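First comes one chain, alone, set out as structure tokens in the form predicted alone.
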Amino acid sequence: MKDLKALFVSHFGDSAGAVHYAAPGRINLIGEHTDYNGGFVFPGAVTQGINALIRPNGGTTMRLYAADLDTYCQQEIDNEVGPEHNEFRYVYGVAREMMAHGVDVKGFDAVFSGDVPLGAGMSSSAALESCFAFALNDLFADNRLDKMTLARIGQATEHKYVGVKCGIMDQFASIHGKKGHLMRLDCRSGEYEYFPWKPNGYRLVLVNSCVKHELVGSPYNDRRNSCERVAAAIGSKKHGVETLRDCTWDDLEQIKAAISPEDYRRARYVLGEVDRVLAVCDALNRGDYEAVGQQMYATHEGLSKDYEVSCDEIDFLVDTARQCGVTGARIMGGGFGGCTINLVDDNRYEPFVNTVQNEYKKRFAIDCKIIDVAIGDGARRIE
């Protein structure tokens, strides 16, 4: 904070008036693919995230230096078009959606800097928009918009001025974190609830590949798309199935000799994520984390083989988890490279650690990155 309060004195003269605001990036500890399925996802906020500083100028400009990439911009509020840079276009795209929803956001001045790893899937975009939409809400709203209408500001934001179309999740937990806790949201309703997280004796470590596989044509939709069908497929049959949250196994079943063999296991594992997310739950109600590991390990073994998503790296870093002993492993986020995320016994982390790095490094003549995350609370004003 002594450097951007520099930085902010820099840039603008001085720092009288100026807010501290912060919102943090996120991880998932499992259900992965299930949101556009109308499923459970359970992430949590972490303690890495963005920190700004911001001061209403009485003016219609905003005036934004990004410190970590030691970058300034200057644009008008009510400009059609909006700055170039997506560093930019995020707080940009944040400030329109804030007055479509009737906010009287005028000008302000802002330094902003983040410690959330890049490439590692944490959702640092979502951090930006969070720590911004909470900021604008606190500084300019007269009647301030509730957390979830916040989030939903995030999400447009990516939609609109950005171009990717992501879901609830990321903004939805850099909003709603809760120290100690992590949350399951319902995607489908919009309801969300807190799970205690206090793993004594386990820590979470993400181990990140470094290694993002560019394929051919667009794999993501193409599993969207075998979700839809089986839907559809059960729908035609059924009344009231939109996605597969609203199937059931049996539903599956009666329609496995109608549909594709890729698709069946699309949906296998789909409907298994939806057990597991519930599992986990009961598991951390009753502080059983070794359960919760083997949920992680089931995961990525539904991700590898019947989503196939996975990658050499990423189930070799799951196999080496595996032989340390760590509890729970499994990949993280939309896959083919990116982090895995590992629950490990405190007692195993050293030789997991040592482990893990020195035999990636043989197999693939490229070096992991290990970070350790913990549950953080989510956007706030720092006082």
Ligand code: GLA
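Having seen the form predicted alone, could you give me the form predicted in complex with the ligand?
One chain, no partners, no other molecules: that is all that follows.
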């Protein structure tokens, strides 16, 4: 982690009165591409995240230094256009959305740095949004906004300032995370529950493929559009259907001839995934981690074949995990590269990480990265 205090001093003269905030990235045990369909997700915050030192400057300008990229931005908060670079658009978007919620955000100076690998599907951008949403709420709000509103502010920033029509999972997890706990969120009702994560004899390991395929256009938004088309088609025939979460398998079969085969496959994945999250909850209640792992492999199959958000490198990592006897493995996050999440029996950990690193290097000439998961706390002020 960079020396934020020294960097703050070098950019802004001194660091008196600057406050330290942090917010994490996330993992997701299961429930992928279900959030924007009103389904369930099962994330947890990680110990990697964004750290920021922030101080109100008494003016109307935000001055930001992104330490990892060595980029700087100075921007009037009420300027309509906003900064060009994404690392600053996230912060600017959050400030603007806070103002739209009635928070009197004034000028501030900040330096920030992160240790969530970029493009790994661990939500580095949500960590940045959540860090600033939490901080600006703490520094400027007379009536504090509640946590769910802070998460929605981060999500709205992605939609309006970055153009990604994401769901609520990442920002929810970054804000609500709790050490040692995963969370099951019902994205339709907003209800959530903490699950202690103590998988005796097993551990979660991420394998970062270190590839990110920038596909033409916006494949994430395309997936979402497919889901919304199917939900609308069913909703036009059946009262009360707003998202795929409200649809039954029967509903989907009945509309099959009226939708494209591609949209059908997308929806088939989502309905299956909503069921799988509930199956995982049952399995966790029984302490049956082998059953959890089977569901993870089934999710991967759906994400790869029906939802088509995997890639050769990631499929290879999942196949290798299976050959090594790993309990469960699948692509994690939005897709098109990034990490696999693996539920690994302690006894198989060493042979698995050795094999996967060697085989991946042989096949793709890329070093993958092993990330041992520790479940940490959500956005917070550090005294």
